[in-house]
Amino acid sequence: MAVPGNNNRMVTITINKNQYLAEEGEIFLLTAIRHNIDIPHLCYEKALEPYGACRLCMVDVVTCGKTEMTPACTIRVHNGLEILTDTPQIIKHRNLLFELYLAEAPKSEVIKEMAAKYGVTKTRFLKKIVHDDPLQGKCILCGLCVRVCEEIMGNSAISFINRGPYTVINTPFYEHNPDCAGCAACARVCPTRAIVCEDIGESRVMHSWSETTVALVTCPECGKSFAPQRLMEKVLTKLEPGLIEKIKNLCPECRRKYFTRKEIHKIPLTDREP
């Protein structure tokens, strides 16, 4: 992905009949955001390759006078690119999607607020109501949680289950999954805040994932439980062995104190007053 400020070649593109300078190869959605052009989106996550799951960021790409509706997060900027973001066709498509999301995730305040911003406050579709839903009636099945678990964390602890209108996301067979590292990356990338996890004592409980429970490391200095054991072990393998022994079980706050004390001890005492 092209990053602004990295001396990438600047090209000219047209957005809603106005010309802008943009960096060649950058994702168009990011270009639009930087130029304060409003395009709603839910499934874009910079750590993952865009795949246009939510379809909210659809725009019209103009080629030889013809338009083709395409997700803004999958378009790469190139010289002469022409985009329309607010045609009647796009607005109609967007409003229909908001209605579908209001039905699919009726308890999501994120969806309600976003839809209301674009004038959609109710839906013609039957709302999906699931009693004891572990995702609180907020999941839109964008799949970001599944992707970050597999592609970034390498665990594949959760996946899509069933098909069609019965599709959900959870652990295999809705059981405690020992493959879960308790990193909570899934909760951090969830655009509708549907995933619930909680630190209870020396454990992290992934309420949304069949109550999967993961042991936490406890800091020997302050007694605070602060990070999943499996995740810590993985991180510590990246550090130098001599450093690991001194800080491996310290929480971030106690670790900072440790390094601060080390730096203070290096300061010469020649400037002390008598």
The other form holds:
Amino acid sequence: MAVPGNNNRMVTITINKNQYLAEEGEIFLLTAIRHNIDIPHLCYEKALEPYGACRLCMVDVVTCGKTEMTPACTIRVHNGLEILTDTPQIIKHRNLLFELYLAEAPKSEVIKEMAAKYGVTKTRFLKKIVHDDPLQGKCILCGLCVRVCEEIMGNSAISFINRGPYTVINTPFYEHNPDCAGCAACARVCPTRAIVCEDIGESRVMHSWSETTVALVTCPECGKSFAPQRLMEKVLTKLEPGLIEKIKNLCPECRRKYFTRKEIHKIPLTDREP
Amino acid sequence: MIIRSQADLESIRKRGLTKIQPNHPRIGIGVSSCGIAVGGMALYHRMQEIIQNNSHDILVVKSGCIGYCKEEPLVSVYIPGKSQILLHKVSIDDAERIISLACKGDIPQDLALCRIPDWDHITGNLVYGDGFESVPDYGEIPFFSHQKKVILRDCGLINPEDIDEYIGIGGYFAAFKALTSIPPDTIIEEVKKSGLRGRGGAGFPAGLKWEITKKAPGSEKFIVCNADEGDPGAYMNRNEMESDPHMLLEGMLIGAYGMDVHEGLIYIRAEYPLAIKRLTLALDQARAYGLLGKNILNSGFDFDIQIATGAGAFVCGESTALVASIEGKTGRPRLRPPRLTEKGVFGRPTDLNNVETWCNVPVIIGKGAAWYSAIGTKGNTGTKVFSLVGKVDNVGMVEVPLGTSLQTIIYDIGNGGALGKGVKAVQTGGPSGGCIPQRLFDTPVDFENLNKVGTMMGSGGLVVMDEDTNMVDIARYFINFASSESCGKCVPCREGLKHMLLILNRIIAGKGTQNDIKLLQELSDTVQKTSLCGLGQTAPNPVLTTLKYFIEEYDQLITPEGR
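Swap state to the form predicted together with its partner chain from the form predicted alone:
Entire complex below, previous chain first.
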């Protein structure tokens, strides 16, 4: 398959009756974003395989005069591709989906802002209220956290629990999970900022994931706790061996200082500014 | 014994025939799930006990279900040289009488349902004999006379736990013919010519799917049988597997040979323990005869089948969720493409067909595509098995040529509503289908015509509703089912169906408004158009069709304040 960014063939595609040049094989959603064509989306992340669960990026693909609704994150660009992003049908369904999201994650400011941008400010559906929700009533179950934990970090510390309308995301049996590396990649990719974690002293507490607590590495230079221990161990195996000895336990800031000092010392004393 | 030649197969056929038509009386007890539910197993054990205690020269065997579930437990009695007799609604107290009469070459006339002088197994013809003229002929029973048995040809007549009986009526001869004298591509060509369409509900041409799988790059491929039948009210596949498991295995063997695939899987739901048991037994027996394994029938072709059981999720009948489940992952659908024929089980090209699709294969190869395509209508060839259930008089398993009208199925075969009540509608295709009102009963049952009236073929459940049924309640029942079976991956299905259920509950509780009906319509449309997989895309059908055909029932539930 053609990989975007690798000098692929440029092809002509039609979006809303206008023609654009696009790279063959690229995911259409990214092409559209680059051309400033607005398509709302929640579950797409470049680093992961398309998942197609949020259904907000549905667009019409026109083939031989017939249209078919398809998520933009699953369409690969090819020559002659024709897309409509704002037909009355698309807008109608998208607005109703926004209403469903507003009911599902009533506490999410991100969802409220996104929906408002498309003119949806209230929902006709019963709002979901969960007391003591570890995800603060903001989770829309897009699955990005679960996927990043499994596919990128290789930890699978969290997963979907139950099914259908009872689906939630958490650690197995809602217990403290030793598989969690504490990398907080989940919190980073969460589109609605639902995941809560906090660094307290020498540990990181994943409040949303059953208070899973991981130890942090403390910088011997400045005494600041800066990264989860297990994550550090993993990262260190990937560095050049000669490089690591002196700096491996330092926090990023002290590392910068170390290299700056080293560079400064290379300059002969006479050339240094007084 | 390993079958290596036609002579080997022929000798087993003869042995099998003497089991079906021994020179002493043979009594077959219907012990499929439906028969067992009304005491079939107890009856079987009681009969075995009587025979052993009195050392009668009578053979008592298990048999499957002939389809007339309403009349279970059904018992077949064969007296050498005479017509086979079907006894109905047999109770354990009748056991002694049946046996003592059989010893004298007679039958209890009061329990007799019909007689079978001869039977066309399609793969072979069996003549039982004459006699018992006072008992109505099989063809005189309305429930049977409008049916055409192709897939159910052996069901209820042979012992599903004995491979010899299946071979006895000509089973595995099509596989023998295929493996020893037909080139694989000709097999696929023949299935294409037969016009066989997928019986799981979508109706995709089976031969074409086989061809695509065969042409897919890669040497290691899978064929899979989808036996995750989960529609409420549908049990065709269960009966096919419980009553005639070798028909499925033979179909898969021929398919595997045509596609040059060496690994087969049957994905079956755990809720079908008897079908699993009988399939496991059938697999063992087939292996013992060398019909599965290495160098099958001395043809040099290797193939084996394994069973994978589900864990109770309706959505696992969806192809990509089914694959995820086989791989040990959560049963959640993924995006398509890639299709299974390209990337299926463990990433390998996979051909997935429904139980009934596979079951059609032996007769297509045995009798030829022309014979098969003469059944049914153009574009919809062959027969289809339906489970006729709900508030219909004759509940049971019905097989008719495609294109038969609902009228024929519900009135001629089903004898109309139960307890003499009027029929109001029929639900086809389970939770994915819709409710068809009585005035549209002249609709021919085929893939296209059912779609036209807003429903679908599905796997073949026909749930009949009578005049007492509230259609809004029916819609709620199916939405509740679909919502609780939703995997929860995409928002329209997970949240949309939940809110549809809440709205329907509100309407039924008398708290609904006209706006609720409007919102329900709107939401149904969005769920249908934007869901990720077939479950969500078809789940609103029961609501959409009841809104279309029975809107007055919704209106009646809206109080004056809600108008």
